[in-house]
Structure formats: structure tokens, C-alpha cells
Amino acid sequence: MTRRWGGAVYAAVLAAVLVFGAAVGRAQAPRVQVEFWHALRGPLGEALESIVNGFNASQTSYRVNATFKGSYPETMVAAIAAFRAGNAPHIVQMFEVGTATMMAARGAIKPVYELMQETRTPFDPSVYLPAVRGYYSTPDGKMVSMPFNSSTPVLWYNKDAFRRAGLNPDRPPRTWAELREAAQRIRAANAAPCGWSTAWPTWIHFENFGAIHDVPFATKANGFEGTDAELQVNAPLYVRHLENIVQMQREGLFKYGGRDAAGDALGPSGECAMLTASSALFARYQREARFDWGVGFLPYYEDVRGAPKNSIIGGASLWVMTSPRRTPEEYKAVAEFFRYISNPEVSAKWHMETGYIPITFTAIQRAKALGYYQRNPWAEIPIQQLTRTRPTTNSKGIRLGNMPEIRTILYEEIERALQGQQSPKAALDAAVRRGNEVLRQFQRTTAQ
């Protein structure tokens, strides 16, 4: 009896030890590591780190390591170099104008729809806003990258400066004529050192400008229908707009802030009373502005038939990169991270903290349920502008190869016009000629 009882106790203790040992082994098993390269700094980078930390704390199987790699172009160059060396990151954040280039990088990327299918991870593309989903999908609707930080440009303005100039602080300019008049009154009253400036000149004043006025940026549906597209940014309406910007600079109403995001600082600092910039500038305005500020829709020319249409997105999406030694477990880890950031609570939190638009209908519903738009009415303006019309051929977005290089060409020619070295028409003619050479080079490369 005693021997049997002792044996039972021994067996029970042994079983408990084995179970405990297995549990300890699972707890101590190394997490699958995921390398994530991104291009966000400052408040946006901090918000991204918070999301990554939330994912890492939500489970014990995977760990995402987020690394800032510089600007969007710098991150793209680093990712390409790493892929060629055989050690690409699992995830790279790529700005929207790199979409065509990434889609053409056969073998370097794993499309998101394939990732989700192979890892059997739940994924419903239909919850994404059409303007977002369409930008990052193939012509037959298969999503190739994971939308993340999508934005659209808006008009930020200093309400205190408007009051000093005798302008209605609750009525931002709707048209370019109204913006010009507001800038004149602001400078006449010395309400601010600068009337108006802009960040991201090519994205806002050519890519989005074309979409809002329903004029093509390029042929072939802005590149969506083929790599044999040609630029059309020297059309009369683009020339007219650049002529107006040059004239406003001559009159002391406009200040050129520089390329890409360089002009961002001119708004929150209070130097310029009005700034056309990304909706994602919210975090910076909230942190830096020492004045009452507001947000309006991008201005348009009211004599252009059919305007305004919807604006288009900017920001970036997340691309899954391949590597010779990548394992199924690593791809599963990436898929789980994507599922986490698609969660309505996570997506809505990101939207509310940064000013990036909520990219899914479920995130919008979540933000509404939390009363965010009641407390912050301005936050609905980017969403309303992006969705106010059904996207047309000209307002679906831009998908041109080597688009970052084309943006640089536009900058160079625009800056020469602003410096008085050439006319706006000559600047845009030169940009089209040089840009088309870049497109033909990309076309030859992808045809090989």
C-alpha cells in the first residue's frame, strides 16, 4: 500500500515537473525577431515606437525591432542595398510615390495578399478606404503593401493672425483667389512675417492639384495603366498655378520653404500665417504652436469645371521584403504585426495622435465612438476632402516609376522659376522633357 502510494506521488511529482519544465521552456523560448525600417522622426516616430511596443507587449512569440533609417528616399536606398546584400529587413516603410518602383522589384517583395494567404492570417481589404486600398493594389484589386501612415494635404492657418488682419478666424480661404486676398491683408496688417508657404511643393501643388482639378499629371491614368506614361504637368492649368505662386513671391505674400517637408516648420512656428502641408502635421502644431490654429480644405480654382474633386493620399505603406534565409515563422510574425496595426483601436489611436487619416472604416467608427470628432472638428476635414467625390482617372493617385527622381526634377525647375532664371512655362516644359527621360529608362528596365 505504502509502495503504491509512494509510486503515485512520484509519478504525480514527475508529471508536474515535466509540465512546469515545458512551460518554462516555452516562456524562455526566444522570440521570432522582425526588423522594421522606417522614416519617421520626432512626434511621429515616438507614436510609431509606441505602437511597436504595444505589439511586443501583447504577446510573447514575436518581437518587432523598429529602426529609423533617415528620410523616405534614404530608407528606400538603404532597403535596396540591404536586399542586394542578402540581408533585407522584414518590413520597410516606403512613401507612396515609391509604389510603382517597389511593385516592379520582382523577387524583392512579398505581396501582402500572398503573405496573408500563406500564413492563414485573417485579412479583409474591403475595410480600407477606397482611395487607400486602390493606391496599394494591383489592377485586379489585390493589395501588395500594407497601408499604414496615410495622409492628405490641407490648409493650416493661424487664427490669431487672421484676427489681427481683420479676417474671420472661422472661415479659412476656400479658393486660391481668397487665399491671395487673405495673404495680402495679413501682410498689410503685419499680422505675421509671412502670408503663406507650403511644404511638399510637388505633392501638393502638382500631384494633389491635378487630382482636385481633375487634370492628368501624366497619361495612362497617371501611370496606373502602363509604364509608357508621359508627364503632362506643363498643361495650361499647372502653368497658371506656378505663375501665381511666382507672382505671390514677388509681392512678398509667399515664402518658399524648401523641398519635401522642409517647409513644415514655417507654420507651427508662427512665421507664416497659412501653410499648405500634410494632415500629419497635427502632432507638430499641437506641440509647438503658441497660437490658436485651424484647418481648412486645400484651395482650388473655382472657374475650373468640376472642381474640387477628392484629394489623394501621401504618407507611406509597409512592404514585406524577402531574403534568402527568411523562415515561415518570420513571415508569420510579420503577418501578426500587420493584423495588430489593422486593429480598429490601434489604427484609431494612431490617427488621433498623429493626424494621419484613419485608413479603415472601422477606425473611423472607433474614433467617432470615442467622441474624437466632436472634440476636434478639424480632424474630419482631411477625411471629407479625401472622400468627397468618387475617385476619377485623374484623382486615383500617381503610379509612375522612379517618381522620387521626377519630384527632384520638378523641384529643380520650379526653384529656377522662383529665382527668376526662367519662366514658369519654360520650367514645366523642361520638367516634362527631363521627367519623360526618367520614365523611359524605368520602362526599359521593367521590360527586361
The other form holds:
Amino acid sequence: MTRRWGGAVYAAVLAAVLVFGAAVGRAQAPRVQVEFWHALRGPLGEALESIVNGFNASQTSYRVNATFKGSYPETMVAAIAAFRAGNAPHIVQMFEVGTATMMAARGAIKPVYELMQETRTPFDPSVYLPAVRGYYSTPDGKMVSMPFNSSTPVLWYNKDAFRRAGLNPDRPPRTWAELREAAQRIRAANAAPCGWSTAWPTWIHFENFGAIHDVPFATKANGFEGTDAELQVNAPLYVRHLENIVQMQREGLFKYGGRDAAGDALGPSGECAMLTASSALFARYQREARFDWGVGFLPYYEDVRGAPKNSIIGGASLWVMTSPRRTPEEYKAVAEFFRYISNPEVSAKWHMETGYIPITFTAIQRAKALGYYQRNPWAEIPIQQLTRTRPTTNSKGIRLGNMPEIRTILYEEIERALQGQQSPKAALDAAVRRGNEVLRQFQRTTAQ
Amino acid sequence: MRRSFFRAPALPYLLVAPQLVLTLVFFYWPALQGLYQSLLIQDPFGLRTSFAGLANFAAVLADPLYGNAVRVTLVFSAAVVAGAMAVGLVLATAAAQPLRGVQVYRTMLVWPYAVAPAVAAALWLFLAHPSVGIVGRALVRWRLGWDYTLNGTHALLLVVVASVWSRVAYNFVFFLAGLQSIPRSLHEAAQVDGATWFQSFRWVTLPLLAPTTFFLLVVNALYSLFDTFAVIHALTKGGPGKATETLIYKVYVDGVVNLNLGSSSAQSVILLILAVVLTSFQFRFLERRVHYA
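The form predicted in complex with its partner chain is what I want next, because the block you gave corresponds to the form predicted alone; please supply it.
First the chain shown before, then all remaining chains and molecules of the complex.
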């Protein structure tokens, strides 16, 4: 008898636990989970996590899980591998040069304008700065990815070194001729070990250089109008600029700082009095620089007609990836998250914490209302530079497949010119020849 | 002589199964996938695929930049293998002497092996960088024009030195073990016959070390071909220009950075064949001259 009663009690307890558990489960309806892979580390990653936490706390239906996946190329490869395995994250952060590659992967991504339509989420593309919107839109103006962290190159300079060299610390050089003169005086007075250096040589001295001087980087509207585009970086103005750089290096005025962001270190450390680098270098200057610094517009050649135009952006945007198992609720969750990050409060906070530019006009107004630009007058320079003219065909951005590889080719050829192994003209001719092969390769793999 | 047999015929297979599974999953499967991928032209997402035959191989072999990578690899590997083995042997010979506190020296000489290649490379970066490195700045101050970020020869020298440094400890351990296994009586006999230290080293030590040397030659060649990726990646990323782009680094650049899977797979297949040929060549021609004591 005892044994049978024991069994009954056991069954009752089990049933109670199950019922109770189910009730609890229903009380906390499971949130729709969204996987978000990103490539920001350090203070930038923390700022991103805080935005994600803000979204998760702002409502109870969705939860975004942000995961750091390494550098931009590493994150890209991880997302591609996950897609091939049928496990793509909902959102992936992709650097701007991956744009054409992602756009060509039509089956793998869901364009943002489509996402917003399908989920009936209010969405007004016109609040985004044109230079930002254009970079991530189709030629007919439909936004394909969600702008997130954008920056643009500016001229950072050491005001103390300017003073030591007898230069006006409140008047950064406007043109390349003025920059050269400033570098000469800095070196002559030994106000800094190096006059000028640069980070991101290709982004700044080719992609942005072309936009500012309104000359094409490639045919077919920089690739926006077709994958059969061909590079044009061996045009006379690019050759002239590279010759200028090589000449300045020979005279000890310019110091090559390496590929991508490697040159960043030369500015905040005080080694080079001037540094052309991303506006997002703000956090480092603020933390590391032991001197008075300022920001100026990127220099240009004043004899070029129409210059200076608006500069173009760098940084990254958020892409929505597809997967065989996606539900409409998941897409709705992604759309809600996008709506959250583009509201003026959130994007102004992001802008002020990180030094990335505000991507919407409303965020600029918000930062202005908070008195941010009065406290940090330099922070308006990148915004003015991005918005000073309407983007032309040549200053809308770059839309070339395998762009990371094209950048590498340019690095290699420029480095050989800086080593004196070939002339600047020969370097850029070689870059065009090799780059066009890469573009044809992209055309072949995507046009089937 | 008694030989033992397993009663259950399945048992031995069961015992080696875990190792077999690991080998199949982590070696054969990816290798076969690479072989398959090398015959395709495919976009990175795998959305559009077409069969390319041997077009990827033809493109790789016709590419002058591939020839450049072959040349860089030959110079790099030869320098790394020679450097790492020579330094390892010198250190082992020194540490094999009966010295006070020899255990301390030996332990410390093994330490670099515990440093991960990427960390070792970061260490060398902080030594050699022309503007932040201690040694690099000194070289610049002495007006030696040191700048591995722009000078290809400097860059190659740096990655060779860093790779040698990470490998010396491994060679040291094997050479030391080899030296210790040589009976002291042989050296004493040589001394009695009036051999100098060098003669005794040349005619007694080296021949008896031959099996160790041969083993290290094979293993170091493979190390220089495959395991030096992290050092190059952290120090030079294959640059400046393509001065330090070895074959394995090119596989990475074309596959992971440039997302050209077909070409990258074709290159890894070629590299695999190269490794097999190299190893079998070494066994065929060099092993004849090795006497296993």
C-alpha cells in the first residue's frame, strides 16, 4: 500500500511542478531573440553594448544579443560561414567596403527598405545625411543597409607644435600647398620629429581625395551603375597627389605610417605634428594626447575646379541576413531595433560618446540642443565637411566588389613607390591593371 | 617470443577509433572540401556556383604574384630552418656541458616555446617598430635607416628572426636530448686518440645526432611553411608590397580577406602536394645518409 501511495504522491508533485512551470513560463512570454554580430572592441564596443542594453530594457517582447566577432574582415567571414551553414545572425555589422559584396548576395540579405515595408515599421530615409544615405542605397535611392557607425577623414594637428614652429595654432592648413609649407616649418624648427603622416592611405588619399576633387575613382559612377566598372585611380590628379606625397617623404616632411589604421598611433603620440585620419580618432586623442590639439578640414588642391566637394564616409553599417528558419516576428524585432537606434536620443548619445558622426539630421539638432558643439567646436568640422555640398556622382561613395582587395593592391603599389622601386605613375598604372582583374573576377562570380 | 592477440576482433578498431575520427573530421574532410572547392567558381555566400575544372589552378600558376610568393617562401623557409636549427644546436651543445646551475639555463631556454606565436610577434613588434620599438628606435637613431614597414628586406629579416626565435626552444630540446643520449665513452675514446674538441664534435657528435637532425629538418621545414602564419600576420601582414607574403599567407589573404575561395582552395591543394613531395623527398634522399644507432 505504502508503495502505491508513494507513487501517487510522486506523480502529483511532478504534475504540480509541470503546471506551475508552464504558468511561470507563460507569465514571462519568451522574448524573440535577435543575434547581432559586431566588430567593435574596447570603449566603442562598450558604447554599443549600452545601446543594446537600452533597447532590451525599453520593451519586453524582444531581446538583442550582441556578440563581438573580431575585426571587420573576421566578422564578415564569420557571417558568411554561418550563412553557408544555415545559421546566419539576424544582424551583422559590415565595414563600408563590404557593401558591394553584400549587395550582390541578394539571397543572403534582406534590404532594409524591404524589411521596413514588410514589417510596417515607420521609416523615413530622408532624415539621414545624404552622404550617409547615398553610400548604402541602390542607385534609385532605396536604403539597403542600416547606417550605424560612420566617420569621415579630417586633419588632426598638434597646436603646441604649431606654436613652436611659429604657425598660427588656430589656422590649420587648408590646401596641400599650405600643409607642405607647415610641415617644412615644423621640421625646420624641429617642433616635432615628423611633419605629417596619414592613416588609411587609400580611404583618405584615393577614395575621399576623388570625392573632394570631384574626380571619379572608377567608371560607372564609381561602380554604382554596374559591376563592369573600371578603376581610374591613375588619372593625372591622383598621380600628382602621389608624386607630392613621395616628394614630401624624400624631403623628410612625410612619414608613412602603414596600412589601414596603423598610422593612427603617429598623431596622438605627438610624433607627427599633423595626421590625416578618421574623425573617430577623437577617443584616442582625448585619452592619449599630452598636448593641445585641433581639427581641420581635409586639405585639397585649390586649382582644381569645383573643389572642395563633400567628403565620403567610412565605418560600418548593419545588414539584415536571411536564414531558412527566420520568422516574421524575428524580422519585426530587427526592424524595431533599427527604429530604436535611429531615434535622435540614441544616435546623438552614440555620436557624443564615440566621436562617430551623427547619421541623422535630428541627431545633430539633438546634440546641438545639448550644447555639445559649444563645448567641442571641433566636432562640427567632420559634419560640415560631409554636408558642405550635395553629393555628386563622384562624391556619393564607392560601390566596387572586392573593395578590400583593391585597397590592398593600392597599398602594395604605393608602398613600392614610396620605397623608390617604381614611379608614382607606374604604381598607379599597375594598381589599375591589377584592380581591374579583381573587378572582373567579382563580375564573373556574381553575374551568373 | 610470445605474441599477443586480441580475442575480440572489434576491440583494436574501437581503441583507435577516436584518433581515426579526429583525423577524418579535422584533416581528411576539410582537405577533400578544399579539393572540391578548388574546382569551382563560387561567390563567397555560395549562392552561385559553377564548375571551373582546372581553371583556378591555371590562373594561380599563371599569376606572377604567385611566383613571387614561391620565391619569398623559398628564401624565408631556408633562412628559418637554417637559423632555428643552427642556433638550437649551438645552445644545446653549450647546455650539455657540465656546468653549475645547468638546469636553470635549460629551463629558461625552453621557455620561448611556451609563448604563442602571435604573442611572440607582438613582442618583436615592440622591439623592432621604428617609432615605438626599443631596438627599432635605437637603429633609427644610429642612422641605419631601419624601417620594416616600408623596406622589404628589413621586413623579411624581421619575420625570419621572430620565427627563428619562436622555434629555437623546440630544436634545443631535441638536440639536447640527442646529445645526452651519446655515450660519454665515445668522446673519451676520441680524446684518448688525440682528437680536438672540434674533431670530436665533427666526427662523433654530428653523425650520432643525424637522426635528430634529420627529424628536425623535416619538422622545421613544415613549421616554416605552415606555422609561421601568426608571426607574419601580426608583424607585417605580408607587406610592405608583397615582400613577406609566403604561400600560406597568400592562401589566407585570397580566401579570407579577398573571399576568392576557388583560388585560395587551389593554392592550398598545391601547398598540400608540395608538403607531401618535400617530405617524401627528404625521406628518400636524406634518410639514406642517416644512421640510426
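Residue numbers count along the first chain shown, from 1. Basically, rigid core = biggest C-alpha set you can superpose within 1.5 Å across the two forms. Because the structure is a prediction, the values reported are computed rather than measured.
Both V34 and Y113 are counted in one common rigid part of the motion between the two forms, based on the superposition that better accommodates each C-alpha.
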